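One chain is shown next in structure tokens, namely the form predicted on its own.
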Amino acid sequence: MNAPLRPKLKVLSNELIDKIIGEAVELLETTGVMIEGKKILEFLQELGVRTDPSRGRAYIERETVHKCLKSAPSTIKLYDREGALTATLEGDNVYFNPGSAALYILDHPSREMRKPVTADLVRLTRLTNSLKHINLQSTALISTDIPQAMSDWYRLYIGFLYCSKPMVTGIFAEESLPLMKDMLVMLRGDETRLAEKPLAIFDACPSPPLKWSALTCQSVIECARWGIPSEIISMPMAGATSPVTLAAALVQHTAENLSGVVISQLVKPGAPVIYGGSPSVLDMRKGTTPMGAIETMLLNCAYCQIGKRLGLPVHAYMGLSDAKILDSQAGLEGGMSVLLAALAGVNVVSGPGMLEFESCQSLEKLVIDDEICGMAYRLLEGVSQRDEPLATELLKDVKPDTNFLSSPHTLRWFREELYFPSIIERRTHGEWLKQGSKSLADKAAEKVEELLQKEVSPPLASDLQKGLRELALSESRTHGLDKLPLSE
């Protein structure tokens, strides 16, 4: 029987890719990336790079991408808290997660955006755990309960306790990178299964344009002796913080990927990297950063298209809305983007749940959300020939009054044909009004609750759960906090 084709979109010729890529070497070369700390510059100096020390700066030759490049995996593989594979970075594998890391969550009643607390986080880690298509989690809220400093490695100590999937990460502070990795180390056992069974991804995010601040570089640094993936978020801002056309703003967004993986591999030759970002265009007349823009959109597909051209593993900012509210921009930002990423086979795609320009979550927009996931990944199933021959026997014996409601054939393949989602409307009209007519959003608050009702996932182990307690108070201590403001 013929296999079904998978539907893959392409928006860059392999010509222009192979010319953007040269663009972005040749930079590397002779404009070089300027790198924020004495020490870092140094460091790098001592790893072959050249370096100008007078401009902060270092040169990357194209032999030292190109041998980079090399020993970079192609396949990353992430395991969940219990340490059972979940998703195998590699080809075109999709995995859905919540972006990170908001500063804002949509308060569905009251339809207004607030501050979070670690309530609302807690509620969103849980919720994720027990959403079908959203495969990966995130450090996706800022608690403002705690004290500023806490920020990093608390989000991280929720996640652990309330979810079992992997983690989508990172630092805003140096000082937090030990603790996070003293976490991770807790739940597998020691470093070496650590970095046999990565549990957690580390966003890296380069200053555009062509600068990496200290604590990014002594992110990928750490993250890459440690075993533990980096993700390079480059974050060109086409016409403001790169040049404004879409092909320029790929060259450096090339550019800014390529420094990272060439810093991940001289610390160690086949650290696991991860070639991403969260691009965007600026709306010349509001001056705002739509990521729901179609130009955005093609901007996420067209670096990925050049990240699996280098036999990287990929990833984008990409599901998420620039609306206010859950209104019909979300659903037409989200939707498209979503089958975007799917089609354009991004590995990562962090996003899900997201409004306001990356700045606000949405409990009831992940729910939508993780059906229209559902719906893509149906897409990417393609048309499958279920039978031989496909219809002939079917329909040789048709007559006025023939139906395949009961037949055999429709018993047998209807649940592999369709995908049902539970929230999106299908009903008739007066079933509808019979039920209490409830928006979208309405019925996907009730699914919020409805799915946190319930218990998802076995918790994580009394030893376990008692140690990461007890690593959590200890540090909060030194931030004057005697108790953690948890939700049992």
Second form
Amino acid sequence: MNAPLRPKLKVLSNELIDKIIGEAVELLETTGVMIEGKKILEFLQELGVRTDPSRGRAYIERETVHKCLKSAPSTIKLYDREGALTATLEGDNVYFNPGSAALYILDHPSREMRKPVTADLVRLTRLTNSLKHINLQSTALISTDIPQAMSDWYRLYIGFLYCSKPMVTGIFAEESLPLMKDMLVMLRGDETRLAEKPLAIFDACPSPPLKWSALTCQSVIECARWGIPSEIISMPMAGATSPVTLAAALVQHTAENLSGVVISQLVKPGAPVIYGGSPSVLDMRKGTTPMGAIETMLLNCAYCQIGKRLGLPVHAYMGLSDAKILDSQAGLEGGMSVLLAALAGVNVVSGPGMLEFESCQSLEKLVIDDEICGMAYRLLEGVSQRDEPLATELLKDVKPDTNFLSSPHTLRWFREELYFPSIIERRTHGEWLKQGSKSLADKAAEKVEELLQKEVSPPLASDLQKGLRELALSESRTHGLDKLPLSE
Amino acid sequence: MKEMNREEDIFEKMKESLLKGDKDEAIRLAKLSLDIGINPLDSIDHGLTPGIQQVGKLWEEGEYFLPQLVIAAECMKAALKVLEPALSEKGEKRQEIGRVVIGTAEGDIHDIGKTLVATMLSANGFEIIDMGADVPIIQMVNRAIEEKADLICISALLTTTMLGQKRLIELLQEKGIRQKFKVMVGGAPVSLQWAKDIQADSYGENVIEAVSEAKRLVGA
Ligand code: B12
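Having gone through the form predicted on its own, I am curious about the other one (the form predicted together with its partner chain); can you provide its structure?
Below: every chain and molecule of the assembly, starting with the one above.
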């Protein structure tokens, strides 16, 4: 029997990849990376990195890069809140999670983008918990009904109260990190278990070009210490914060990522680190950062190929659209991008649900994207050989009136061969009319409500729930909040 | 009559240098204009200003792209640098429609939008003092006082650093100098409602709105 071919997309030749890596490594040695904060620079010096404090730069030797690439793991496993294995980030495995930290939510009934509150975050989190193809959750919305200084840990807290999937998160303020770690440790039991069974990934964005802010560098360092996976989100914006040519932007992206890998590995060899990013092109007419641009998608596929050649798990921001409502653009950009991510074998895909340049989340789009992700998974399964011979036996007795609907062979295989979408329109025209002539967006809205009616399963164990709530409440008091939203 | 033609010829070429984004040519023409005794104010009013306005118009119409716009603004800056010493020698001043102190709020390093706004304001005749990103509020206020600014523009891209915009206005109030400056806010998480809530004078969603609002605020 022939094994199915997994459809794959490659956009760079190996020669070009090696050239890109070569230039990036050279840049790290000669130009170095800028590091904000004297302390961090001193710390890197202690770890053996050549630094120039007067210029705020660290220069990374070629040998160091190679050594760190060797020690960085090629597989990272993620476990859910209850400790079950959810994702194995390696090879061409693909896992989706909603794009993170949206400033707005698209309100379906009014079609308006508005500022989210805790209730929105809870709905999104519960929805994520129930969607089949969205394998991981993320701290996806900024609630505006709490003091912003507590926003980082608050999103994590809500996430684990209402969803058991592993988390993709990150920090906007250094103070948030220890508390977020405490929450993760509480959920796992102790630090060792948290390191053994990672529950959350922390995103860290270098500041293009070739710079690390103190905040994000610190995040990589602390996470490495604790064995928490870091995801390096290098985001050259071609034509603005990086050269406009895609190949040059990729060199910058590679150098930024490699510097992140080096920092994490020097802190602790073997620390889990993901080769990621959120590059884009700059729209030269409107000055915006289109995530649905075909060149943005091309950059993503390209750097993931580079990350794979370096032997690291890879991440990308894909599945997003820049549309303002759930129109054709939202569907076509989301669809193209999810499909490309799947074909490129992106291990962690952040983006479903997102609109408007990474700044808006839509529950309805998340449901539609879940459907698209399902289709993408089906595509990846490819064409399987189920029988030997393939068809000769099945076709040898055909007559003019043969149909296969009643054949046992159909009954045996149709579930494996076919993907069943839930809201994609496939009814006859008359039936569609009879049932209200609804658009996909409207059907998605109904599906959202239907899924949210159902109970969250399984709920967080009551002792952990209590502990988590107490921790959150005592912390929120330091921000002058005596009662958390939605708590009786 | 011949002189007249010559002048107009140079103004036309100045305009063209901006449209083409040719910095060396813009500098050369500025020097040439001084050499042959053209009043620098005339060069600005009839050459550079119409040139940059034309570029801005072409950009708004979708004909020109951002790099052309930004490079034209740089050409203009370079030419002005040549003309300005001659202006002050004559005791004259370029007619500017307003002085602007601009920066991104403390703790925030997003500066692309802020820089675009600064570039466009400058192209539209504002004098710009760009303090960069991650600027402490107190420094912004002090600079605005020093420079006798008309307008303070503060950008914020993070929900946390947006609070800096509020603090800036509070600080102006505390110092009793709120009426001395107009304050305009912007950035992805910022909205008209937020601007109203914190009693800012205006808000701009994008570059075009930033320019029209700035003009409105200074009565230009
Ligand atoms: C590029 C980018 C970065 C780059 C910035 C590079 C640079 N030199 O500026 C880098 C990688 C450094 C970065 C870092 C981070 N970023 Co960032 N970033 C973005 C991104 C993708 C685009 C911003 C941009 O440049 N847009 C293009 C410009 C032209 O548009 P603009 O800035 O909006 O400006 C326009 C208007 O807003 C207006 N305007 C702007 N300023 C002003 C001022 C005035 C007075 C007026 C009138 C108008 C005006 O006019 C401009 C032109 O039209 C946004 C997503 C988004 N949709 O905005 C996230 C985003 C802003 N970042 C975000 C985050 C979380 C971060 C980090 C905290 C991530 C991390 N953990 O490391 C760090 C923060 C670092 C820090 N301390 O500031 C979040 C913010 C979420 C939140 N709740 O606040 C966003 C929304 C993305 C997301 N959904 O996660 N980021």
